[in-house]
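Quick heads-up: it's one chain on its own, the form predicted on its own, in structure tokens.
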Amino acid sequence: MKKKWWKILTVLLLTYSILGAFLFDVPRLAILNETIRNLHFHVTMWFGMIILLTVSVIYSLRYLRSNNMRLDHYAVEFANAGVLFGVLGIATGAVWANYSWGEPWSGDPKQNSAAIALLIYLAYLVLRNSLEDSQQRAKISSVYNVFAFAALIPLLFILPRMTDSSLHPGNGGNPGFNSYDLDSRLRVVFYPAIIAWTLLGVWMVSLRVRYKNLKMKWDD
């Protein structure tokens, strides 16, 4: 039980999140009306993305000093969950741009950056499936992966604040959500959902990195 106490939790926050979501009370905003609930799908899911790429970087830092294999098994298991909700954070904002600015994709500059880094991490997924030996799979792949965690700093946070264009809240001139709507009937849902999609990434992270650690234990 011990060990499953932060998988129940999981599961609590990703319920609650997902019917407070819905459910709740939202600011009354021009424009966004309700469409403001996908604050707590879009926007948290990307707070997942960059804490499990970061975690993500991480393991192949260790993995480059150690050459433990297990190392390389957590960062890419964690690089894949953090492309998943990248891809669901692409999605959702998509389906949120659509009623907010008129169309899915304006070629805003955040979109465009956003769609750049997660290529990038796209391409590190297929080099990894492209090299066959195990040791120089993963060595070649934590190198790449440091170059891609280093590229998508400033893809997401720097680049698209130096345009005037970008429609994105916080960038391009524009107040972030905090500065003007991100009060206490939003935050009570905001930030028990980025804890609830990390921890989901954890979990799924976990059960990859057990199946490939029974694998390799097989085939020695």
Given for the second form:
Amino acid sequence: MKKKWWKILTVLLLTYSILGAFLFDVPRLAILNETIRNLHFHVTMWFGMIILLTVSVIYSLRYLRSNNMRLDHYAVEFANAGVLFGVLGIATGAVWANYSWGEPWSGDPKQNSAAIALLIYLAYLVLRNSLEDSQQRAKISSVYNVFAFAALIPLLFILPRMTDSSLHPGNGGNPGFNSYDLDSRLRVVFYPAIIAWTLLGVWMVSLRVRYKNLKMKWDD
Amino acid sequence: MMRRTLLFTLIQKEFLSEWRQKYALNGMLLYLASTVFVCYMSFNLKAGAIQPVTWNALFWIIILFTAVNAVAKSFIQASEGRMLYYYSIARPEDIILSKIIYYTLLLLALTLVGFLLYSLVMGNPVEDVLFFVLVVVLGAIGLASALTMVSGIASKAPNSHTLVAVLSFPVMLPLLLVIIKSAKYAIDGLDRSTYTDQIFVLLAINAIIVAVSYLLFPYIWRS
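Okay, that's the form predicted on its own, but what's the structure of the form predicted together with its partner chain?
Everything in the complex follows now, all chains and molecules, and the chain you saw is the first one.
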């Protein structure tokens, strides 16, 4: 029971946030209208992705310091889950953009950065697959993970804020969504939704890591 | 041996080994010249007839591919035995720094030659040449250091030439975006104060890449 409480919490929070996202009252905003409900799916995916990828880099750093293969399993599985969230984030974003901006892909700086971020992590996975020796694979790909993450920070957090042309809120002279359209009716669903989806990611990671650890033991 | 002299010796060694294999250097120059000429012929235009936006983008794409070809060989080319020898005499930090400095200088030379050739056939719309050259210098540092590190990573894997491109393009894209943007401002000859912050971002990205390479390289060197 001790280890299960957070899984129960995940299920409860997920149920609450999905029901809340579809059924709760939302503020009426020009252009956005009911599509604001996508906030609870699209934006939470990005929060989840950033959190999972950051954790992945932390595990890569810990691996480099200790050479413990289990830490590398965590690093790669967190990266895998982050990529999955990233793909879902792009897909939900494209649906939203189709309704609010008129086309699924409008070359928005944040859309482009998201696509590049996915390319970086797909390259990381390709690199892993091309290395045969497991110790070497862990080491080399950890180095690339940290290196790529360092390149990702300016891409995700600095460059989009320097352009004035983004359609997303929170860029250039455009105030962040906190100030004008994220009111308390959205917050009661939005924050639990971030926690719920991230926990779901962690759950998937823990299952995959358990499988990998068992497999490693079996192979030995 | 003193740290600084060791670093200097390593850079000198890079220059010497490049000079002994002149065919590689000539090959790179010829690659650059042919690419410029292919672009010129494909657009089938008289000099100066191309839009500055296209001129700029095309120029940096040519430089990007030249850089990948020039720097990719930095670790891939060296033989196992020679790597082992360096491993025994030098610290990995010195090796990566010497490689970054050497490839920055090489890429800088290639970029400037490319700029001359390119403006010769495609025309030169650059208004603020001084700042354009500044962007070229900063861009060469960033591209060379990112590529050196990635080539070090890729050299451990089979079919590393493809891997260099796959691994380095997404990493270099943010850098390239800032470069292209600042270069465009210099081409348009905007007031310099309007884009000094872009130059600072470029400097900051370069600093991140060099610092991270310096810290991480010892780990791949040991394996």
